[in-house]
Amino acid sequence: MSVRLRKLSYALGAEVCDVDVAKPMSERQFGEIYQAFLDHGILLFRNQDITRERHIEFSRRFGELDRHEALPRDRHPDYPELLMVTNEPKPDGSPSDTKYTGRQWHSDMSFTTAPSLGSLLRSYAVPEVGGDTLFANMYLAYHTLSEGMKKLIAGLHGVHLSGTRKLANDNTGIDRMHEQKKLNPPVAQPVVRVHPETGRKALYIGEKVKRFDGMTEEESRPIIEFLVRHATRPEFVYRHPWRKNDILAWDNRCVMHQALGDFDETQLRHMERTTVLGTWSGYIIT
């Protein structure tokens, strides 16, 4: 029986209907799911009330999993394959290290030597309203650029830095920022990436890119800001309203995303993410 899909938006995304990832899945069925992953960029699995072990097991079908050594504060204490994204305070009452994770346009782990192939994020608790995530189709972003802009950026490498952008009400991340600088030196990634499986070109940019290699921040900033603004035009974006027990899988090689903070932060927003390792295509900046 073929997998049934429902499109999520014009730009990208599909819901995989009537599939329980906790149940055994044939290679043929998973092959259809993985092809849909390549075709649509995002896959949604609703009502997945599963264990952490099953989340990890299903994720491994997409590839080798990151143990998140680049983000030691953020991973689950018992499951290094799971990255916590939560505003739940720590046992001592101090704020969560991941309270503001993802509040800028980015591709997961772009600041590492193994930028992510894909991510599978599961929602455990969501606020009454808000806390959605935006996703942008980076194939469309690239292909709608002018030929002149494509020529300008063809050989550029963006310098990606780890760490979350400091927010006006965020006093939690100073130590974490210093730790991240030591763990993850700046890396340069091509601004235009050829997807290794589809062969299609996509923009690889985001707000973790501070400059282009060989250029100053001042010179780079107008181009970076234009590319991010262009890539996140409404017609290229899907906005996901989370429900409890959603699993959302996305292809970081052609999709960029941003978590929104438009919710009551006294309400719990708790999610856990597996990260599928990708291939190295850039270089470390020394």
Second form
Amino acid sequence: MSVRLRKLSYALGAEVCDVDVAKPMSERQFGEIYQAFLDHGILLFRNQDITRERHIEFSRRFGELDRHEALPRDRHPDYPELLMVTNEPKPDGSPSDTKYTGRQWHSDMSFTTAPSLGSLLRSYAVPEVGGDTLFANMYLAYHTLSEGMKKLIAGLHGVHLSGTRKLANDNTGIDRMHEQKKLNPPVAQPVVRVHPETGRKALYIGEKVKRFDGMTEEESRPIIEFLVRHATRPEFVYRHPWRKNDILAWDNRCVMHQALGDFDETQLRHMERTTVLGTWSGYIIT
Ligand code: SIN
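Show the form predicted in complex with ligand SIN, please, the one above being the form predicted alone.
After this comes the whole thing, all chains and molecules, with the earlier chain placed first.
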């Protein structure tokens, strides 16, 4: 293997060492990187001081990119393939629409009928301390369930909603949340997904799941809460402390993540994400 890897944690993740993603890469070298992506769920590329064009170009090697029609407010005005995750105030001084993006455990675009294959998040500015992201290995989460629980959830579909949880005592994100709800009706996804490339079963759950299709919220809630709690046990999780110019690529089909708000909000945290389109799954709830 010509690509050098360093494991990030017991649960998941590997750093790809000595690779400049902006440089031409042979099919063979990218093939090794893609295999590592499938094997480890998350890949970290440090020190990638690259242009937006190169970020997009490298991401395209993973597959076709989402132009974020489902999240029009959050796209970069000149690069629809880039989703902004930033607490930088808007030019008129009002709070950013995306300052609370990702604060719930989720898998990207799970609220659409073509949930994402993977995401590549690049850090432009990080706070002095904190602003970390947590990632959970959903293969491990599934495989460590009891046989009884596996049977119980086998045929279930979780109803995923779009929208950001409001975390502050201001109205930040409220308009965006209403707009997202209108654009994205609830979508039901299988709770157990078979990864289309590895063939392995993974739990597909998160805090955007409101209930199970065919069940009430009251009936569903304890099982959803158990599954999220189980999947996010410390031994299944990697916590990423960001450095400027990191690119983190993760596989949304077997990894869920959560952005922590563990930083001084007066400091800038600015990230940009490409989202690789996945295959069709689930159905719209009318
Ligand atoms: C996301 O959910 O894609 C953003 C994660 C982060 O900001 O750490």
